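In the block that follows, a single chain appears as structure tokens, in the form predicted on its own.
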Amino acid sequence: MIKLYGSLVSRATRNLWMLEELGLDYEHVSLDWAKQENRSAAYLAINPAGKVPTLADGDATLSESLGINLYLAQKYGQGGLWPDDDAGRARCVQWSFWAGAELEPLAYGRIREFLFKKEPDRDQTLINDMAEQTGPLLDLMTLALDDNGFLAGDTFTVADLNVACVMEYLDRSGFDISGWPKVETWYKTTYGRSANQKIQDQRAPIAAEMMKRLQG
């Protein structure tokens, strides 16, 4: 059986969403950061970096959340989350790389400032700079969505899932995307899918407790 290692307050939620979309049987092995379970000898034997998530599927052991989703889509989502056509598959890879390299540094940067720092400690200059850099990325998404309403074709694919996972950081940090209505509609539809909501419902109480501890 597939095993997915990682807490519900980590990037493992990206892979849990994918597993639910694909309807696969899997075991979720939660790891408690506070107890350093990700640094245990048993886990380091699986992932020597001690990071999460990690996916174990037969002989394949993988890390990096967006890459794990590409693997799962390619192996188990042929013709659905993984398109049949070469161009569609290429766009899935393209947008996944884009999400990690272009969008995530800015989106996660906002999370660090808004969720992990008290207001007097926030770097407003950095926040403004990240907002300025985010706008052109959403302009680019708007152009892509003009064609089909999805990023890799006319149906929901791993491209949409991977980008939405990263855009969630913008959402959680209060970034207003209403100025990009196509992106806003796409995000609400994509992130609101039932497979993801199942995971987010499980995550919510754990995340709330974690934020209470972080914010004192």
Contents of the next structure:
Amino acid sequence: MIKLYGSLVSRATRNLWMLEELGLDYEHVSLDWAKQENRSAAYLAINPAGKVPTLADGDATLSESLGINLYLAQKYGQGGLWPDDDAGRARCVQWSFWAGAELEPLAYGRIREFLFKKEPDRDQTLINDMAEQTGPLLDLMTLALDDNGFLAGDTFTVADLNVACVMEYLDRSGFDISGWPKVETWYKTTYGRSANQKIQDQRAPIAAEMMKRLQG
Amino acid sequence: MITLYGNDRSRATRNVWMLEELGVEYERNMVDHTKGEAKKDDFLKINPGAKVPALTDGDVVMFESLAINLYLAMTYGKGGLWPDDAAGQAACGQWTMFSATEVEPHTVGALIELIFKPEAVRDEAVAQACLAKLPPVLNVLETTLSDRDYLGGNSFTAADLNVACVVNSLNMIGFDFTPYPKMTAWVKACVARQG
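Show the same protein again, this time as the form predicted together with the partner chain rather than the form predicted on its own.
Starting with the chain above, the whole complex follows.
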């Protein structure tokens, strides 16, 4: 049985979304970082860095949320979330790395400023710099979406899932993407898929409680 | 025919390493990003993001250096740089993502401030902040390599190439590797393959 470690207020939600898309049986092991459950000896044996999420699937044990999604798509989503053609697969890998290396530092930077800090502590220069760097990334996505409406071909793939689950941080930190209408439409369709909605519905009450603690 | 865009002053070198490992035929297009050539129309057709490296292979057109290496390994390195088993493939994906998101932001951050920028505008404090993030990350590699020769197990794969090319860049700034003996031996063994 596939096991996914990490709570609903961690990057584990990205993998829960993927597992739901694939319709796989899995066990979700929620680790509470407030209780340091990610530092227990049992968990450190699985992930020496104590980071979440981690996926265990038979002989394969791996970390890195976007890497886990690529693995799951390759193993269980052939011809669907993982396309059959070389060009489609190349784009799935490309966009997943683009999400992790280009988009996430900016998007997560906004989470740190807007959600983890109170207003007087925010770094407005950094916020402005990040906004300036985010524009060209959304321009690039607009060009990619022009062709077909999805990032890797004519259908929804791991490329779309891995970019949308990172773009979530722009959304949650109130970044206005209406200036990039193709991206906005794509994001709403992608992020609103029922597999993700199911996970987000489970997450909402836990996240609300966490935000109360952070901002309270 | 595979075409790799980007010269040896870009991350294209890590793709050259992969292409040579795989022994596939390819040609190079030495787009010089330092002279603004990545912003010219010819190249923007390949990567509208105006960044090198990029790669074309038949109808495949892609960017992101580490992603290019994974694509090449899974397409041309089956049973070798791209292992046959699920656990080995999982390791390739995980470690490549680790390299891109956990290691490279800090190595590149330090390199920019210590050697790439003109001396007058370098910020030593930023460089030191980047270097300070590295020990826990490099310790993950040290721990992993304590019971195996390569990141994915017994043989050299895309996981090793994609992490080693990033860690090795620290040699350009005289980084002190002594706290990480296993990792150091592994980087040397990997880099020696480049010839």
